[in-house]
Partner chain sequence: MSNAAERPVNGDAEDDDEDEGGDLEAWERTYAEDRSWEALQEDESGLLRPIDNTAIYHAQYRRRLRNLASKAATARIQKGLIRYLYIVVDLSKAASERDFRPSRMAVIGKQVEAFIREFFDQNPLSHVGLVTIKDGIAHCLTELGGSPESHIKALMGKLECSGDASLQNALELVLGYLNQIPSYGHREVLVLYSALSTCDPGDLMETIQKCKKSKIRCSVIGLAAEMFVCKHLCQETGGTYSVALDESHFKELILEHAPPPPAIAEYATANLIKMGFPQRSAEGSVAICTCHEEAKTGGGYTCPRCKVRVCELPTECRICGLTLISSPHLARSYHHLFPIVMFDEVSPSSQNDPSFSFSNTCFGCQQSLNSQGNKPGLSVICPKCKQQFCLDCDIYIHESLHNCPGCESSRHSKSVTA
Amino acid sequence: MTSAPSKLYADDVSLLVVTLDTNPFFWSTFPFPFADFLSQVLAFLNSILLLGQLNQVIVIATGCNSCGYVFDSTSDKNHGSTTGTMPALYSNLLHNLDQFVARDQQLASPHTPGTVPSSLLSGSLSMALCYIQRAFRSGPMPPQPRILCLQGATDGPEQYVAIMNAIFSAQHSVVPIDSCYIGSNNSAFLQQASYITGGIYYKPPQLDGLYQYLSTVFATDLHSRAFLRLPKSVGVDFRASCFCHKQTIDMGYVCSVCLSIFCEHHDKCSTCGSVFGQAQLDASAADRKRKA
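Which coordinates fit this single chain in the form predicted on its own?
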C-alpha cells in the first residue's frame, strides 16, 4: 500500500528514527546475543551518517516498562573527539543505553514465570512521532523522516489501541514505518504498521548477516526507493486485540458507537457505556412500562 503524496522534503537528506528493542527478558532467552545484535546495528547507524553529512539519526530504546532517547546525531556532544579507541557515536550511545537499561530494570513489574513480557513499542513509536513533528517545524525543508523498528519481543495485545493510533498518526503525517523483526514469529502489529504507512517489513532469515540486510534494505532513502526492488510482505496479519481480555482474536464483536472490540458478547460496552442488542430492547421496554 503506497503512502500519501510526499511533502516538500530535501530528497538527499534523511531523518532516521530507530526504535531499539532492549527487552532483557527476550534477549536472555533468544539464541542471538544482544552484544552481537548491537554491534551490527551500530555499524548500520554509522553507515547512515556516512551516506550524507546532513543525515540525522535518532535512537530510542524500547524497554519493558519505559522508553527513552539514547542517541541524537544532532547533539553537540556526539561530534566530539573519540574516547580512547572508541568513536563518540559508540561511546555516547552505549553509555546512555547502559543507563536506560538500569533505569528500566528498576521499574520492572512482576510477570508470569516462564513468559516473556512485551516491549513498550507504543511508547517508542509515540516518542518517534513527537520528534518528527518537532523536525517538521524546524524549517521549510526538513529532512525526509522515517521510522525503523528493530523489534524482537512478541506483540503486547494490551498495546493494540495505542499502537494503532500511532500508526494512523504516522500515515496522516506521511511518515513510513519500516520494520525489521528478529523474533521467532512475525509481528502482526509491525506488519500492519509497515503496510498502512507504506514502509518495509522484513524478517531477516539469518541474523549473522544482519548488517547486510539492514544496509541493503533499510539504508535507502525514500527518494531512491522508487528505483529499487525492495522486499514486499507476502501476507499481513490484520487480526485485532479484544478490549476485554487483551487477546488477539480472529472474530469478535464491535461496538457501533466507539468501535471497541470484544471477544465475547456483552450487554453493555465497557468503553463508552452503550447498550447492545436485546439488552437495549429490554431496557427500552422496561422504561416504557415504568412510564405507563
The other form holds:
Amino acid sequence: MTSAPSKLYADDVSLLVVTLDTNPFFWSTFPFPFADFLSQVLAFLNSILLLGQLNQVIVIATGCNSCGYVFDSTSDKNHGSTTGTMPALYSNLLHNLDQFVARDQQLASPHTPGTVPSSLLSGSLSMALCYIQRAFRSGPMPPQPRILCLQGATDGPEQYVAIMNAIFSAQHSVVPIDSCYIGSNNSAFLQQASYITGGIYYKPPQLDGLYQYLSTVFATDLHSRAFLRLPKSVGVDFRASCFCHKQTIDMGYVCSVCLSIFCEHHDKCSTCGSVFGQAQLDASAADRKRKA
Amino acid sequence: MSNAAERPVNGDAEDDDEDEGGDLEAWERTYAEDRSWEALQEDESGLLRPIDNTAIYHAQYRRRLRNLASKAATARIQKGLIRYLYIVVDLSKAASERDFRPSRMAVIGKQVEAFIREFFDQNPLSHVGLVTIKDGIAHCLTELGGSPESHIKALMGKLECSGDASLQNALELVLGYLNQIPSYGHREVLVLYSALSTCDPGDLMETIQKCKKSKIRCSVIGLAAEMFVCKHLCQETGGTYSVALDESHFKELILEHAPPPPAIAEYATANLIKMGFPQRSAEGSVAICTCHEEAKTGGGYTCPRCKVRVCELPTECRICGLTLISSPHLARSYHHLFPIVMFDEVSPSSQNDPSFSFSNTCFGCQQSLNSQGNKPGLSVICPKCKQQFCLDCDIYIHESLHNCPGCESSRHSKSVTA
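And the form predicted together with the partner chain, for comparison with the form predicted on its own?
Then the entire complex follows, led off by the chain already shown.
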C-alpha cells in the first residue's frame, strides 16, 4: 500500500531544467527589457511548482562567458531566507542571478564591437543533462525530466559539435528539449534540438504575453502532451556549420574519412590529415557531365 | 499427504537429471548463479549493507578509458566512417545445431537484428546488405541500403536452413556487388559462419586474393570451431577472426564490428564529397515530391541547389544529383573526432592541500562530493577547465555526453582548444 501512491505521483512529477539566457549584449540591444522578461518567467516557474507538490525546477543561467546554477527548488536554502517583501523563491533566485551576472561580467574578454557574442548554450545544456542524470540515479521512480531553453542570442556556430553531442545524449536518455526562442530570427540549433529529442520549439510572436505562451505551451507535463494540440514545427533548419570558418552553410564539402564539413574545397583535411586524392577530380567531372 | 506431493516432484527431478545433467529444479536453476548474499557486508554497528562497488566500477572504467586513449594516441584519428558492409549469414545444415539455444540460426537472427540497429546508430551514412548461404548457393537477400527495418524484416522471413555452406560462392557474390561502390567507401564483409567445411566450385584461395585486390576487409565470426581457411581469409584481407563460445560472447563479438574501424589509407581514397543540407519544411505544407511523384502534405526536405522536394534523408537529389543529408547524421560521429580529455583523479588527501581551492560540489550535477561523514570522497578534475566532477558525472560525460560542461561554459578555454 505504501508503494502505490508514490508510483502514482512519479507518473506526472516533472523535473524542469530551465536554461536562462542572460547574455548582456543581447538584452541591451533587444527592445523587450530583461526585467519584464524575468518577471514573466518567474511567474511561470512558480506555476510549475504549484501544478504539483513534487515538481522540481532548476534554473541554469546561460551567460556569455560562463554558466551557472542559479536556482534549485529542492535545496533547503529556499525556505529560510525570506526578506519579508519577496517570497523566498524570488529573492533566492534573484540574489544568485545578480551574483552570476556580476561574475560573468568580470570574466568578460574584449570582443569586436558591433557584434553580439553568442551565449554558451552548449555549457548550460551539458550541465542540465548532468543534473538530469543525477535525478535518474536518485531512485527507481525518478521524476520525468525535461529541459526548457529560454534563448535570445543568436547561435554560436563554434558550439555546433558540442551542442550536437548534448542533443544526441539527451535523445539517448529520452529527455525532450523544449525551446522558447525570444530573438528575432529562428535558431537552427534549438530547432534541431527540439526536433531530434521530441520537444517543442516555439517562437512567441508577442513578448508582452510571454507568460501566456509559456504556461499554455511549455507547462504541460510529458504525459498530457499527447492530448493537446501544441504548436507544430514551422520547419527545421538542418544546415550545418563548416569547420574552417564556422559559418552556417546549406551546401558544402564533406571529408569522406572523418565527415568534417568544409565550405570550400581544400587539398588536405584539417581534422584528420588525409590528402584528397585523384578521385575528387573524377567525381567533379562526373558531376559536370550529369549537369550537361 | 506430504509424501504423496513430494514423489512426483522427485520423479520430475530425476527426468531432468537425464536431460540436463543438473541436480536442480528448473526454478532453482534460475537462482543458481545468483549469489546475492555476497553483495552484502557488515558495517561498524553490525548492520547489513550492500557493498560499495562504485569505486571498483570506476576503476575498471578508468582502465578502459586509458586503453582507448592510448590506442587513439598511437593511431591517427582516421576512421572509415562511410562503410559498405555485407553481412553473410550461413544458413547451411550446421546452422540448425542446438548447441546455442534454441538453435544457432535463431541466435544469429536475434543478434544480427541488434547489430544492424547498433550499426546504423553509429554509422549513419553507411550501407548494409544481407547475403545468405544455403544448399551451397549464395543468395542476395537485400541489396545495400540504409534502412535497418527492411533488412531485419527480410532476414526474419528467411530463417530456414538446409544443405552445405560455400564460402567461395558468397565471397564471389559480394565481390560483384562491392566492386560497384564509390572509391571513398570502405568495403567490408562480415561472415557469420556455422559450418565446419566449405563446398566450393573452384579454388577459394583465388577468391581470397581477389578480395584482397579489391580491398575488401573480410571478418568472420565462427559459431563452431576455428577453421584455417577463415583465419587465412581474415589475415589476408585485414579483418578479424573470432569464434563465439556462447550467446553472450557471440553478441560481444558481433557488436565489436559496429564502431567504425580505423581507416587504412590505401583501402579507400580520401575524398571531398559535395553534399547539401536541406531544410525541413513546415508540418502541414503541401508539395510534390520527386521520389514518389505525388503531392504530399507534411514535412519534407528541400534540396538547397535545385529546390526540389524529397521525402527522406539521406538520399541523392533526383534532379541535380547532389547528395542530400541532414547535418545531425554527420554530427553523430563527431565525438570520434573530438574526444574529450581524460579527467585527472583527485585523491581525498590532496584536497587538504591549501594550494588547491576546491568547491565541495560537482560542477556538473551539484551533488556534494563529500562521502558519508563529511569526508571528501573521490572526485575527478578536468585538466583544461579545472572544474571538479563526481565519479558518476565523469562516466556520463565520457560515455554519453562527450562534452565537458566546464570547458563548454567558459569562453576562455574554448578559444584555446579551437
